[in-house]
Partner chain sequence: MFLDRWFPEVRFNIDDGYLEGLARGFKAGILNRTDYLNLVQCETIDDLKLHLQSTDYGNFLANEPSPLQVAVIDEKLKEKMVQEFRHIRNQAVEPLSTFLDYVTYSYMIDNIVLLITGSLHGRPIGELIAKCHPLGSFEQMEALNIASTTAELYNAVIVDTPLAPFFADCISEQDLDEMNIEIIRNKLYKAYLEAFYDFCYGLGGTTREVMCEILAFEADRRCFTITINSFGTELSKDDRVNLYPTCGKLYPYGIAGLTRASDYDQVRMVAENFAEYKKIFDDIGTQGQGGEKTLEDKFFEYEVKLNVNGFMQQFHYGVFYSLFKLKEQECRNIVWIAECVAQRHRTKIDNYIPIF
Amino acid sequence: MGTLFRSQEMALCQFFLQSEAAYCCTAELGEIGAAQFRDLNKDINAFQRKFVNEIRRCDDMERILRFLEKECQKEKVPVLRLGENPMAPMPRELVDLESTLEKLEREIKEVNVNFEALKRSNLELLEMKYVLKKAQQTFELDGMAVLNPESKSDTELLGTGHDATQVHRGVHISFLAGTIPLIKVEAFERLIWRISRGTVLLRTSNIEFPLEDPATGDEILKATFFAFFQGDTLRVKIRKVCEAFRATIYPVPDSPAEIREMSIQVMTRLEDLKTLIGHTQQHRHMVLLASAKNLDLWEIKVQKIEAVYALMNCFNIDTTQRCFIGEAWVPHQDMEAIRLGLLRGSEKAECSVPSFITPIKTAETPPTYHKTNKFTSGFQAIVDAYGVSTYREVNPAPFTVITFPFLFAVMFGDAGHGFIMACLAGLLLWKEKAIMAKRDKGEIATTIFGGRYIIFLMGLFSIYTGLIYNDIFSKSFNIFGSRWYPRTSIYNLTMEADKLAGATFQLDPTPNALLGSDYRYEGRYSIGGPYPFGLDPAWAMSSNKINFINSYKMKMSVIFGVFHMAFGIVLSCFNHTYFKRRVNIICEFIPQMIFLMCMFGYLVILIFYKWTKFDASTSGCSPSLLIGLINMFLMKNEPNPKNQDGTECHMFKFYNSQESLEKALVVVAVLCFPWMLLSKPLYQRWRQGRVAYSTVRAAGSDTESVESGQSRSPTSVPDEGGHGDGHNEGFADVMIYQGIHTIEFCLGIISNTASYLRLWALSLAHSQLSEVLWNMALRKGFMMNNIGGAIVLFTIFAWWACATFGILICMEGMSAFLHALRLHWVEFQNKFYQGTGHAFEPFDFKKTHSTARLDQD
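Any chance you could show this chain by itself in the form predicted on its own?
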């Protein structure tokens, strides 16, 4: 609690690192993670600093590591992440690591080039296989396979290689065959028809199986085509169209025997190529598998090396070029650990001259550092989201650990919903290590996982408040036995059946000499007195349930709000005492507390007094707190009426001398306004004048000295009770500042107290919405007393469970979370919390590694 109550004390220190041990000492500081360094070379361009070449080499190695990781993902090779934290390697190891990575990159790229070439050859052979198969089918079916033996000379004249020529009845017919992407077939056919004006016979056929693109690995669909034409002009045009559509033309023989022979050759080559591809892929897989074992380790080492050199670029170098000088903010309690780290670094570098650290004085405001763990980090994040606390001011986080989930549970109070929330958070806690090992969890999942302890406490507190409200999935449990025993029931009534339907009966808790009371101080398990824990379950069946619970929750909200705000004002006194602003205690803390207690503290006392003073027999004469509060501020006096038996009915007055006390409280509250507004500015003006008089008196009788002393006097006034800006302000500035804060506080007390009524409003909305879902869904299933009711109930339960989780737990939980956040940020923290500091960001390898992972993801 001591380290969380205030931020840790910080000191600005100078580091003197010997050039031989600078790298090792900096690496040790990164392992400790307790120093926030300042850049002493802000005026120097990043490309002109000393270690820019080393950083470029590290960037190049990170590029190679990203390349290797990408290749492992493509090959589906798992990267081994053991969670190890190796020490930063020595500078001489950088060369070995760089050569190893470059060798792996060259080897993987060569294998990739060869593998892509083999796959491209395989694709061409597969396409050739389908073209030959389709050519054989086309020629045999259309009767074109019968060629005139005398036409051989004509065939040679028409061309060889990719063209085949057929002579039939003195007519020379040529054709081109190949493959084209399936999505381009329609446009290809249309353009061929246009350029030939219908003189080209084009036949296409889809390839049955998808092929693999050798460059991307994606599946592609293709089709074979055969274009029959006459003349060289059309051949040239068709070739140009094929080039435009990225179609591939393959040589096809002009006889079935040659087609069959070429098909056998293609099949043989495919089998050999398949074996070669398998061996190449196996070799590539083995190389990547060996790399994946060390990939995470190499990544951490490279990131540490780069972080060390990046920090060393922020150091100054003395004129002798033998010492690096750096400045950093360091927590006082980590000074010894840093000195030991510098000693270890010097020993590791085998440097005879030790490096050392020395504190220096400064007027700068240190950064704010709260040491947290995995439990308190989520609550500290809630506070820091409003604003990082000013250096050494009271930290609301340790109190938020209890108040935040409690106020959430007051609005969310349902034991069933809280149990589900606690179970889900408990699952995250159970699988904590496995989830933390995953890298790409997603932004929303990371946020939820980071607040797992908050969600768990919110669930536990919701179970508690749900039991207090006796609300479990909108139903009440009769655990200890209800204290209500109705004397009137349907068995002893003489009303007609039609009049009995829908009739309501009022239970009378007042004792009766003849009939007794409907309320008894006896229950199950020999437990006497009122219902032991929470609300009596009989209220769940009453028609005035909402009226009773509303009154209870509304008063409870006001009580919690007043205590919460009063606690915030008390914490402001701790700030004033620590920073030695004694005038703020007298001019701000005391009048603020009196103002709050005179107005709403008195209201809380009346609430408890009403609960204890009036019972069931005198409830008809119980006063209205709202009307009483209005009459108090209006100073309106209304006499109490008389009962029929002549006794006094306390409708307006609770006790004797109430009118005098309330007038005194109003007067005191009104006097607190000028107290807060004027006392501090007048005190500071008096103090400035006193210091100025002392300066003038000490300066002597010389007029110039007097005038110069008066001109210097405002700058010599101590800043006691100031606003933390480090200098004194004029009377007008202080008066304006104090006026704004006084008006804000006085009006805020009223609005903030009303704002706490959201505890009642959201609790009512949650319970009513839960009851509506029950009546709309499960209740109808339970009302069917047959086999169909079981089927309907089974179906409706799924809808009710989804609606309960999605609406009541997720959406209503988010609403209650945001309202609890507002109550802490606005109503609680503005009483004492400035939040104008800046966070402590130490040089830490752990944060460097996690940030680099987020950037990669």
Contents of the next structure:
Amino acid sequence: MGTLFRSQEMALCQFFLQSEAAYCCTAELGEIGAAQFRDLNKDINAFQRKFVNEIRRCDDMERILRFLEKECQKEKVPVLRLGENPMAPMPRELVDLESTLEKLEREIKEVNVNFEALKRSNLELLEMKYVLKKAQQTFELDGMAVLNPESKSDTELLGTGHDATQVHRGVHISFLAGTIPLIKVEAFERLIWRISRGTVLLRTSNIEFPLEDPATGDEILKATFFAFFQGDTLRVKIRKVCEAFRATIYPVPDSPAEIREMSIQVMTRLEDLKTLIGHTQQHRHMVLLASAKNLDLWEIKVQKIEAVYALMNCFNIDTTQRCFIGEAWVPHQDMEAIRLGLLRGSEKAECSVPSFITPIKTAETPPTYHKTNKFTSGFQAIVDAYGVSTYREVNPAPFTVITFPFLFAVMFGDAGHGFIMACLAGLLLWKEKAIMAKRDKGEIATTIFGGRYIIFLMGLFSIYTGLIYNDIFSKSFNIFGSRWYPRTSIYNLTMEADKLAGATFQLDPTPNALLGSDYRYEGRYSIGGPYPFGLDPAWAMSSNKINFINSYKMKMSVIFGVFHMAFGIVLSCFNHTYFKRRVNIICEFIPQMIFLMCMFGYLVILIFYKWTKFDASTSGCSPSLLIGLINMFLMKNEPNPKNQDGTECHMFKFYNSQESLEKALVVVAVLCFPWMLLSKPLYQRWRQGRVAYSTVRAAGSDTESVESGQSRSPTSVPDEGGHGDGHNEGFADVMIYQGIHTIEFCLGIISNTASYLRLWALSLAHSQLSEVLWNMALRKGFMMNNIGGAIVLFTIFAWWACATFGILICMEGMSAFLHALRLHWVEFQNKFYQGTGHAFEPFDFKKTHSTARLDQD
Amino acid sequence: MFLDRWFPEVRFNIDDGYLEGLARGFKAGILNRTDYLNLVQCETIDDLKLHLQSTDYGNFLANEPSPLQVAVIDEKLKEKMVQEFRHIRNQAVEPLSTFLDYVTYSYMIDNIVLLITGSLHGRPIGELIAKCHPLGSFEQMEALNIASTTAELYNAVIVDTPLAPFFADCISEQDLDEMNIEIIRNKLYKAYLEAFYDFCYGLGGTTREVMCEILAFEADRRCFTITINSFGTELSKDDRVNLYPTCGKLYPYGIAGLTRASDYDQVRMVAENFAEYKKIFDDIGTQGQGGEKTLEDKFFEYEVKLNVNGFMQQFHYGVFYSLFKLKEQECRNIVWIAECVAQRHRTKIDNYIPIF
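Since the structure above is the form predicted on its own, I would like to see how the form predicted in complex with its partner chain looks, so please show that one next.
Expanding to the full complex; the earlier chain stays at the top.
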């Protein structure tokens, strides 16, 4: 709590790193991760900096690593990721690593080239096999080119023997055979037809199973084709078309016998190739397996080296070239750790001259740094999502830890739903380590996992409020025994059981209520007292349940709201004292508090008063809070009427002299308004005048002390808001600023109090929705009393369970979450929180590594 | 419907809102003046790569081993642009999809002409294909060298491509020689520009307003270039008339003037009559050179200006056209700078055309 209450104290430090030790020291700093460096070479281009060559080499190594990873994926070699965290390697290791990687890359590339060539010839042979097979079929089955022994003698082989010519009935019919990708077949056919005007006979047939493209490794479907034609012109044209469509032409002999012979040759060559490919693949696999082991390690190392050099690019070099000078924000707490780190770095680099840091003075606002742990980080994230807190101002996160789940639970109040939620979050907590180690969880999963402690607390608090409301899946538990007893007249057993089953009862706690109530309240008079914890279960089935609960929840919402806001205003006082803005306490904090207390603080007191003063018997003529509040502001008052028996009925007034007290409260509240509006600007104006006066008098000798007396606080925080800048701004600006804030606050108090009623509204909605779901779904299953009921219940339960989880827990949970978020951001935090800081982003290897991973994924 | 007739913008976002947003996002990634100033300072290509990494191009060169070739940069730049175009094209519905197809046709025309010229000079088809702009590639492209006459070209190959209607004017039995190819190119362009112009005109609304302006300029630019380039060639004045696109601002009077023109000064006289072209011609010296910038550069600059203006309005298709024209210009700029850096020829490095 102590550390989270205000952000860490920061100091701007200068780092003097000896040039020999600079690398090691920077690496140590990266491991510690507690210094936010500033770029001292902002005006220098990325490629003109000192270590651009090293960074480029790292880039190149990363490229090789990516290449290796891709190859591993292609080969389906798993990359080992043990989550190791090696130290940043020394610069001399860079050279070794570089040469190792380059060697590996060369080797794999060489193997790949060989492998591809082998694959290509394999593919060609395979295709050839199909073409020959098809040729056999075409010639034998179709009988298209019955090759007689006589005609064979006339056969003239053209060119390189890539195609065959047949003489058929005295006409030369030649053909070309080959393969073509299946998707191109149609266009190919059309073009062949176009250029030949239909004189080429084209036969195509698909190759049944896919072939592998040697270059990419993708599967491609191909088809074989046979083009029969006459004459050489057509041959040239067809060849050109084939070339254009990337079709491969294969030499096919024209006699079946030769075809057979060739097929056998092809088969044997295929077999040879297969063993060869097997060997190559094995070799490749071995190489990749060896590199897959180290891949993760190398990746981290290279990233660390790159991060170090990128940071060293931000350093200045002093004139003697002996040391690097860097500037960084460092938390006071970690100063010692950083000193030790620098010492270690110097030792590692065997540098005799030490590197050191010195704090320097600055007028800049330091970054905001909250030291969080895995529990508080989620809550801090909620606060930071609104705005990173201003340096050293009160951080609402520690309070949010409790108030957030609590306000959520007030809206979500159902012990059953809360239990499921807590269990799910508990599961996440239990498997925390395993989930944390897994990367690439997906955006939504990451968000939920990040908020696991929030969700867990939300679940626990919901169980608590659910028990208070006595709401468990919209049903009530009779744990301690209800304090309501049935009036015997109802259970005189003359009524049929059926009628009783769905009946509801009116509950009236008045002891002598004879007519209205079906049940009698015994709590007050019996030994046990009222129901000890939460709501009496008898209310669950009464018809006036909603009236009873609404009144209770509405009052509760207002009480919580007023306390929450008052707490926010108190926190603003902490800020004022810390930043030594005493004028703000008098001119803002006190009137604000009085304003709130006079209006809604009084209302809260009245609520408690009403709860204690009136019991069931007198509640009939108790005054209405709402009307009372309205009358208070309208200053209307009417005397209480008398009962028939002469006692006073408190219809309009709670107590005597209420009227004068309320008038006084309203007057005080109204007076607070000009107090807030005018006092501060006027005070500043007066002080400014005094300063000007003293400046003239002292002729500039000791003005400094007067002028900056307030802003020279030990924390050296530049004042935000109107106060510090009042010197420069005109009076009108200050006035307008103050006016806006005053109006916003006063209107805010009223609208924010009303806004807290969402606590009631959402909890009503939630309980009603779950009740509807129970009545519409699960109850239907219970209502059948035969064996069929079991089946119906079985099916309906699934539906009910899904709807409960999907709608009531997930969606309603989300909506309650958002409303709780709003209550914190708007209603609570606007009382004290500025949120104009900038977050602390230390140079940290863990971060560079994870972001690099994200970029790749 | 009433809405469509009077307020076509109302329903624009239903079909094209996402894509327009996307296009504007891509436009935000176009390099600005400071980026160029930084690029110009680069000493080596690797510096250039390092700087491009900090822009919207990101890691597009990360997987290329150094030393980098300018050709690789060019290829990668084009690849990125084509990727963006394909993404938009794949999501588009009518009439935006047709509009985007029209954008690709100009690249197709260039590719066809490149391939025919190349194969005339006996270059291998594979080498030529590599030089083609990937936006204008089509299935039958590689089969172009089969034909030896225009009619054959049309009947065998072009007839299946979307360019077929534009080609109708060019069919003749003449052999394909250099002169004829140039004529074909210009005729194709004329037909294409006119068709695109009509299409945009038919779309109406802001699209008409923006696109017709840009296309009219495109047409006029072609008229000027054709005229100037025809001096001293065997192209007769009568033939020239057939090449002028008629959708520009020059039509009809300017074109009539250009038809009669027989030297540069006469072209200039014609341009004097049109305010926007007068400015272009005024800034450069006589004969198209002598001044700091060539006529071509001035035209490019004007085109960039028109395209940038296209982004000033919303709910129209001009942004898509402009985006890719600007991207193309950007590719040219980067490649120019890269060439200058690679060849250590820094005197002309500033001759790029800044966009924003």
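Positions refer to the first chain, counted from 1. Note that the coordinates shown come from a computational prediction; the quantities given were computed from them, not determined experimentally. Here, rigid core means the biggest group of C-alpha atoms that superpose within 1.5 Å across both forms.
Trainee: Hey, does F115 budge by 2 Å or more at the Cα between the two forms once the core is superposed?
Mentor: Yes; F115 is a residue whose C-alpha shifts (by 2 Å or more) between the two forms when the cores are overlaid.
Trainee: Kindly check if the Cα atom of R38 is displaced 2 angstroms or more between the two forms relative to the superposed rigid core.
Mentor: The answer is no; the displacement is under 2 Å.
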